[in-house]
Structure formats: C-alpha cells, structure tokens
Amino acid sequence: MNSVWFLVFLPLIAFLIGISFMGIGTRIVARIQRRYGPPLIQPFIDVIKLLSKDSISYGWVFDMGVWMALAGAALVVYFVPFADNIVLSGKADVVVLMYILAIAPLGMALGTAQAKNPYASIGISRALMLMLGYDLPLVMVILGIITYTGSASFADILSAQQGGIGNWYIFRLPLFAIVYFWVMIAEMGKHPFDVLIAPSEIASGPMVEFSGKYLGYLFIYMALHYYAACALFVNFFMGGAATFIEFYLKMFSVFFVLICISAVMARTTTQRAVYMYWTKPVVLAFIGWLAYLGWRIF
C-alpha cells in the first residue's frame, strides 16, 4: 500500500506511535521507582502547549538546525517499512538509511553552535562523541545482516525472516541482535547513555537553548526517533509485521524491554560509554561474524 494518503499521514502516524511510547516510558519509569507518575497523555500536551508559544531565534543556522533535525527524522520514517509496506524501496535501502540517519544529529549540532550556550556546546560534542562510539560495532551489525542476506534491500531481509518465528533474525543471529539492542539504547538517550542530555549535570545540553515551537518540534523529532529505532529493530530481527496491530505489539515489546533495563540503569560518562562500545559489543559483533563464516563454511 503506497497510496498518497499513506504516504502523507504516515509522519503524523508514526509521531503518535513515539509519542504514546514517550507518555507510557515515562509512566513505567514512575511505577519501577515506586511513583505514579504524570498522565499517559502528558507529552502530547507539552507539545501541544510547545507549539501554541513564541520561540527565540539566534539565527537562521539556528533555525535551520532544527528544521534539519525534523526533516531528517522524518525522511528515515519514509525508508523504515512500515507493517507490510515499504515506501521507498530499493536495493541499498540499508546503506541509504544508514546515512539519512546522520542527518538529523547534524542539524541539531548547527543549531546549538548558533546559540553559543557552554551547556549546549558541551551536550552536543557528548552527542558526536557517543556516535563515534556506537556507530563502529553498529556498522558491524548492519553489514553482518547484509552478508548474510545477500542484499541490503528491506524487502529482501523481510523476506528471508519469513516461515516462521523460527527464521527471525532474533535467532538465527543472536549475537548481531544483542548489539544492535545495546546500541539502540544510546540512540535514544536512555540510561546509562543519557550523557547528552544530563540536567543535573548540564542543563538538558542541546536543549536548553530551544524554547516555545522549536522545543515541540525537537519534541515531535524525538517522538518519530523512537518510532525509528524500534521499527528498525522490528525489521531487522523481528521479521516485520503483516498488521498494524502486530507491528504496534512487537515494537513495545521492544521499547517495554528497553525502557526497563534503562531505569535500574545509572548515567554513565562519555569516555567510559565510547570505551565500553569499542570493547564489548564490538567483541559480541566480531564473534558473530565468526560464526556466521563457520556456518558458511562447514
């Protein structure tokens, strides 16, 4: 299904997935630390209330950051599959997104050097930082799905999943799956990797300089990164889904997991998370790459 009207609600439907995943983490974390936590509904309100305020501009690279930002989270909605529709479909749609994905931290880093505020400096070099460091074993992970795919289209790595739970990647390759799941959490800026952001420590970093209609769209930017980052690993290791519901399902169940592991979870610094991501899951990475070159082997 690529009708017109897909392809023009499909940002707006997948802000409403993010956007519900943010109000439901939230209300988890409470419950974990025996809290009852703001309403469900609480961050569809902020951005609501975001949008109807006044911002302050220090520029047009200011604004044009977090237009960048927006853009680019909303470009990798279109190249994610969604359910049983892909919408811009190719033979490299992996590597595409792969790049499409740096957009949106580069327009946040534009626009917080605008501002020339030592919190926002300091958030976003924590940011590129902790990029570097994730971006090497999860560069492994990707290239080790599309070897072992043969093809990095995701019509091509859905169908390989197909015939069963038991031929979801999930299984077939474990090792990759717990990688990308370990990268996954510093994507999103979840404990221990939350270094970024760190209120106590730097005032929310790139976003304390965002306020009025730029901080709810940095808001409705975060809202389609978490519908990004569990529709991906939905699609590289959970086969995708053939509804909406099922699609819906495996992705909070995803989210559920992570958000639980993340609130028992204290913030660790850059230097230790870049160092950790350079050991660990690179290690993980480089023994599934073993494995699957014995598979091919004997």
Second form
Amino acid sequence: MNSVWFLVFLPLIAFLIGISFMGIGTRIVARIQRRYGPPLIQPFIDVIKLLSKDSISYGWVFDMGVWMALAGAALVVYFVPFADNIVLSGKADVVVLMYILAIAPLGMALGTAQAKNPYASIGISRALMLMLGYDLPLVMVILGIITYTGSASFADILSAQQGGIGNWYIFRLPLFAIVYFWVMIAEMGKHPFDVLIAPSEIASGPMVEFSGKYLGYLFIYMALHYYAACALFVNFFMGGAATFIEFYLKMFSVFFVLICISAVMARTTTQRAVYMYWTKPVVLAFIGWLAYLGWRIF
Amino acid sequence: MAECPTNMEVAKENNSILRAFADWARKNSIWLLHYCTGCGAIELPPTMTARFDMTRYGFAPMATPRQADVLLITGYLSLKTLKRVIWSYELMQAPKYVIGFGSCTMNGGHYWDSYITINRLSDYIPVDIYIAGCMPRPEAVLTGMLEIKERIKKKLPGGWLDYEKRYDWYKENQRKILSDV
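Structure of the form predicted together with its partner chain, please, following the form predicted on its own?
Below: every chain and molecule of the assembly, starting with the one above.
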C-alpha cells in the first residue's frame, strides 16, 4: 500500500474520513437534541455547493491565507501515521509535527486579517488566545510522551505500544491522555471551547467574510483537521492500528466520546477557557510528570 | 418578472453534467440568513428544533450574508431596516434567493398605512417566494422553503438574475423611498 498512488491520495482519504466524521457528528448531536438530523452526506453536499458558488476575495493575501491553511493541514496529514503506513518518518517527526500544527491556524489568521471586518479580527484574537491557553498543556504532554518512550519518532512510539491493550499509553500514561483529550476539544473548535466560531456572538468569527469557494476550502481544511486530531490521539495513546478498519473504528470511538461531551456543554468565555487550561490540565500534566519521575527514580 | 430568461433558455445553458451535479448540491444544501426584525422570527425556532427540524432537508441557519444562500425577511420592514436589507442582499454571493415572510412583506399587512414601513418588498429587492400568513405556521414556512428547492430542481431563474437585469429599476425604487432617510 505504500506506493506513489497512496501518497497522492492520502489527503483525499483523510478528507473523506474527516467529512464522514462531520456528517456522523451532526447526526449524533441531532439525536441527543431529539431531532432527526441532516443526512449523513450533508457536509459533502455543502462542500460541493460552496465550490459551485460565486465568491469574493479581498486581495492576494486573503487567497494565500486560505491556501496556507489548506496546505498546512495537508502537510500535517502526511506526518501522521495512517494505519500501518508512516509516510514521512524521521528521528524527530513528533517535534516537527508540533511546529507544523501551527501553520494552518496562522494561515487562517493571515487571510482573515485582510477581510477588514471587526468580527474577523475578534475571532482571530480569540483563536490565538485560545491557542496560547492550550499549547502549554499540549507541549507538556508531548514532551512527556517523548521522554517516556525515549524517542521523538512515531515509529518508536508505536512500537513501544505493541503487544496487548495493556501497553497502550492511554493505560500507561492516563493523565497525559486525559490532558491531550481536553486539549483536543479546543483544537477542534468544539463546545465548550468554540469561542472563536461563536455564530451567535461574533457571526462565526474568522469565517465572517468567507464566501463560496473560500468557505468550501475552509470546510476541506476543517475535515483534514478533524482527521489529524483524531489520528494523533489514536497514534499517541491507542497504539496505532494495523488495518484501515481498525484505524477508522479507533478514531471514531475517540470522536464519538468527544462529540457526546461537547453536545451537552455550553460555550465558555475566552478568558475562562485560557484560565482553565493554565490551571487544571497543566496541573494534571505536572502530576503525570511527577508520577513518571517517581517511577523512574524508585 | 417578464424580462427574465425563460425556462428553456436557462435549461439550455445548464445542460452539462457538472452543472447538474452542482444543482443537485445546491438543491440539497440551503443556508439561510434570518433577517429577524419582524415578528415572524418567533416562528423560526420551532421550525429549526425537534418538532419540525428543517435540517433534515438540508436547511441550516448561517451567521453572515457572505455564507448564506437564502435571505429570510421575517415581517415588516421600516425604511431604516430596508437600507440594511438591501446592503445585506448585495453582500450575498450569486445563487441567492429571497423569501418574504408573512403578509407584511406582501402588502403591508397590519402596517399598510404606516408612514415608516414599506408595503411591497418586491419593489426593492427581487423576492422568489412569499409565504402568506400572519404569522405563517412552521408547516407553511417549511412548505415555502421546499418550494425554493423545487424551483432549483426545475431550473427556474432565480430572482438575482432579475436584479442584474432590471438593476436600474430596482435602484430607482430604492432611491425614491430612501431619499429622505
């Protein structure tokens, strides 16, 4: 399977997985709210429709921002192991991944800042503030995993988790798994940390001036982002996967828990979200570090 | 609407497979922008939530004119809000439709002799569908929205084509009534 065609089609496969999650996610939320919900392929229809509509640009930086978001998300997809395929591997690909995870949000910030709309600026300031909040626990967790494994390579992290469910990091490093899951909710922009999108307060924030094709590209970016976030959790904590079906089911179980939690929560404020990220998850990650150090010393 | 292209002309333009695919997508994904200054807005929450649930037909509420396909004018419009409606309508991107909601948008309704509200919305922006009633029940609202779907399916020309064609006429009407606001 590790052929040239696989390399070419990997972002497309990731997009299809992400968009299927979006469809199933809206359906689950609808069932929780006792509604019937849209068809499962509704996000796919939305993307096709958006790409067929007219669209308006605010200059070449606006265009470049959208493309940067899309390219950054596709690059992340190449660095995340897909089932048993590690496409771009190296000695320190987890460290590289931590850097390129920031490309896509920065691209979006670049594009929306050109839109000359105050709501877009508020949305971007909220997004960057939230990033400031969850980056600290995220870095603590990823450095913890790297130290525990003794290697910053996905191949080593995956091989350390082989041989039974007991070896999964979700059981060996449970505090780090909880913190990473906590961060994931904000990373994917779900309730209660969807302060940057907030349609009823700031008119969908960064997306306020995106129309037609630009919004369609952002939908594709969002689908890739969903895929990357779920796949990273599976690879870091659930031992990766040997086959595609196993990979999909593991990713979906993570997404299912996340969507069930976010469906019953209300939106917080940005300040409260940042304050919460700098207290509770950081303390949890710190306790995880202390436990690891205690295990190493004694 | 006499100067709109006829059905046959539109059908001839839209005969490619790609166009048909795009039309299928546009038919099944309609995003609404609610312009909720009138009392009709109160009928929209029941249309959206558990009992009638418009999302199962592919309708979804959107936050800004840039993202929306359908502009929903829910009730009477004063001259000041009309200005904002025209502004919002012109911000929307091309396959776009307008739904006039309740009798106030048709003939003024309760406020037909008011000095500050307009009587007929389609003099100022092209309206695709009117939903009659004061207020229309959620069933009527859903029927009106499904009618938009039916119009896309039949490839009937949308109101925005009429707006492009008779731009001067619409602008003159708008200028006439908005001159002193």
